[in-house]
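The form predicted alone is given below as one chain in structure tokens.
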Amino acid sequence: MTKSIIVIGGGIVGVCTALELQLSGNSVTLVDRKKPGRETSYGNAGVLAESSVMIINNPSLLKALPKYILNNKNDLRYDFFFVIRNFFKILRFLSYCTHKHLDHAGRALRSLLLISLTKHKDWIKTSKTTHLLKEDSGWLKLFRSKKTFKKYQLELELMKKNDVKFTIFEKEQIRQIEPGLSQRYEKAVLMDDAGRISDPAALTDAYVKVFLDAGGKVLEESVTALNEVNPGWEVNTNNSTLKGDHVVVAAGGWSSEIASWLGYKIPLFWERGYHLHLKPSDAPSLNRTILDVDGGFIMAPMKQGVRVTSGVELTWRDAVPNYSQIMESVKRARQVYKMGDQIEDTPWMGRRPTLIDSLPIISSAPRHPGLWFNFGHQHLGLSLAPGSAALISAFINKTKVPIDPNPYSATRFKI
């Protein structure tokens, strides 16, 4: 029987959820205040990796905390008053910095990554966007000192436990795979089974087209209320009233606010991040996305130019942008790779939604039948979106769940 479903949120997670539900025979409406894919999903580094099993709140973070006291590191900046106001939530986040949770999260992410990447590749063919996928380029993590590389052993061990394929390169080998980079790096780790998307927004647009062609509906409207009715659900926007059998909240950094309308207290943070595009130069083109671990930035070859992305900014979701971190990232990127002028006048800013255990919620809402949560994918929204959609679709359609869903249950928190 066809079900009517409303998906709130037009990022890559919401788009994939809507598409999967539509393709499985349901009547689906996708609602977002902007054109789909133009919020946080627009600004990612384009990496499709099955290797991203390491969470931020891991045991090594506790040892590293003292270096962040002066708030002058490029990989993490924070607003002091935000930290004070959210002190107990941050303590809960740090309570997950255990080896036991690291192993648990690594296994959970790996299983979700694998099914996601398989479905991505199928949808990329269906949407006729194979030109956007650079499938075997891998993704490269670079270390300016052997001391920093030594601290990376924890992630290497976790990848080994989860059968992630990677290759370690020495200083003299790095120039062979990325001849445009300076000789500043001492070590590198290449994630072998990784690809990249050269234009994440274009990929989202293509998925939306498949969704629309299959009978889906997209509304660019702001959701203002969410109410349980008998039967089903009612979603109010600034322009219309929608009714459906099910509602999926997949609104990224806005999801906890929407859930709070129904009494849920979701332990979610916003890891704000920035990017800026620079014109290519006469230097050899980058062959893959790279992460400068010491520098605290990413460089990604994109259709728009070389995308430099910043580290994490901890502050209020809608605080005024602070561009100092991204400009420092651009400065550091220029030290290791020759690039031209910046393309945009103003850097882009987005909000990565992160739960206190660094795993997403992909499950039913505990107290409201027909309401589903699919958010909290932190830095991995692009890589995790199709697998998350497959779980939600299995729940709603009452079909076989492809992987163990328990790590992503909302009931793991008292909300």
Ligand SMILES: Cc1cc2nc3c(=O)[nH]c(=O)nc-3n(C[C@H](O)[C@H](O)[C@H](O)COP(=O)(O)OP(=O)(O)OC[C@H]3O[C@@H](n4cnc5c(N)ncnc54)[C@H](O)[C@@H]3O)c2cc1C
Second form
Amino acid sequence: MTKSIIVIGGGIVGVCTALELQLSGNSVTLVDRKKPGRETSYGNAGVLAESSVMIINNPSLLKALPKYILNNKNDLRYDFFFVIRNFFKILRFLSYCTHKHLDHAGRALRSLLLISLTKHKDWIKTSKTTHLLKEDSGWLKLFRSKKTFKKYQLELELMKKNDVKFTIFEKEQIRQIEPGLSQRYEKAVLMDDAGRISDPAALTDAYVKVFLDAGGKVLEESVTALNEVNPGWEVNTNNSTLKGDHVVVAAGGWSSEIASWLGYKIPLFWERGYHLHLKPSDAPSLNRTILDVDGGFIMAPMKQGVRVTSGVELTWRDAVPNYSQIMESVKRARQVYKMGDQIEDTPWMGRRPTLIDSLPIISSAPRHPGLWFNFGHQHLGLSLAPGSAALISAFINKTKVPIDPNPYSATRFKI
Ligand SMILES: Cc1cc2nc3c(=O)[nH]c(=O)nc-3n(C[C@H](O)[C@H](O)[C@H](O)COP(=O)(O)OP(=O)(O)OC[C@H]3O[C@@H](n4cnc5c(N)ncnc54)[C@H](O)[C@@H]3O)c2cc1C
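How about the form predicted in complex with this ligand, since we already have the form predicted alone?
And the full complex, kicking off with our chain again.
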């Protein structure tokens, strides 16, 4: 039977959810206050990872904490008052820095990443965007020192346990696969099977088009309230009142606020990140996205130019942007790769939505039948969106769930 479903949030997670639900025979309205795909999903580094099984709150973070005290590292900056105000939430986040949780999270992420990549590849064909996908070059993590590479062993072990394919490159070999890079790097690890998207916003637009062609509706309105009306749900926006049998909250970093309207206390953070595009130079083009582990930045060859992205800024979701981290990232990127002028005057900023155990919530809302949660995809939302959509669709359509859904259940927290 066709169900009417409202999806709140048109980032890549909401768009994929709406698309999967519409294609499986439902009548779906996707609501975003902006054109879909213009918040965090707009500006990411474009990696379609199947290898990213490591989470930030892993056992080595505890050992590394003293180095962050001066708040001058490029991979992580924080607002001191935010940390004080959220001290207990941060302690809960750190309580997951165990080998047991790391193994659990690694397995859970890997299974979701694998089904997601397969579905992305299908939808990329359906949406006629094969030109946006590069799938033969993997993505590369680079180490400026052997000492840093040694600390990376935990991640290598975890990748091995999860059958991730990777290749280690020595200093001389790095120049062969990336001739444009300086000789600053001692070691590199290539995640062989990862893909990349050269324009994440264009991919979202293309998925939205498939959704609209299949009969879905998009509303550019801001959701202001959610009410259970038995049967079903009423969603109020700044402009209309919508009625649906089901509602999916997929609003990224805004999801905890929306869920709080119904009394849920979701332990979600915002790991803010920035990007800036630089014009290519006469240096050989980058063949793949690279992460400079010591430098704390990513460089991604994109349609707009070379996209340099920053590490994590821990602060309030809507705090005024602080561009020092991205400008430092650009400075460090220029040390290793020759690039032209900066393209935009002002860097872009996005909010990675992260739960305290670094796994997303993809499940029913514990106290409200017909309400579903799909958010908290941290650094991996582009990669994980189609698989997350497949889970929500299986729950609502009561079909076979493709992977074990328990790691993503909302009931793992007392919310
Ligand atoms: C610098 C950076 C690099 C990254 N690189 C990668 C990468 O290489 N690979 C990868 O897989 N992931 C990457 N990520 C992570 C990825 O971008 C995110 O996990 C993902 O975009 C989250 O998608 P989302 O749909 O949950 O949230 P969003 O894209 O933020 O979408 C949420 C939507 O909800 C809407 N919304 C909120 N409140 C309301 C309301 N009240 N009414 C209506 N609409 C509302 C917003 O307008 C927004 O469009 C990166 C992130 C950053 C910041």
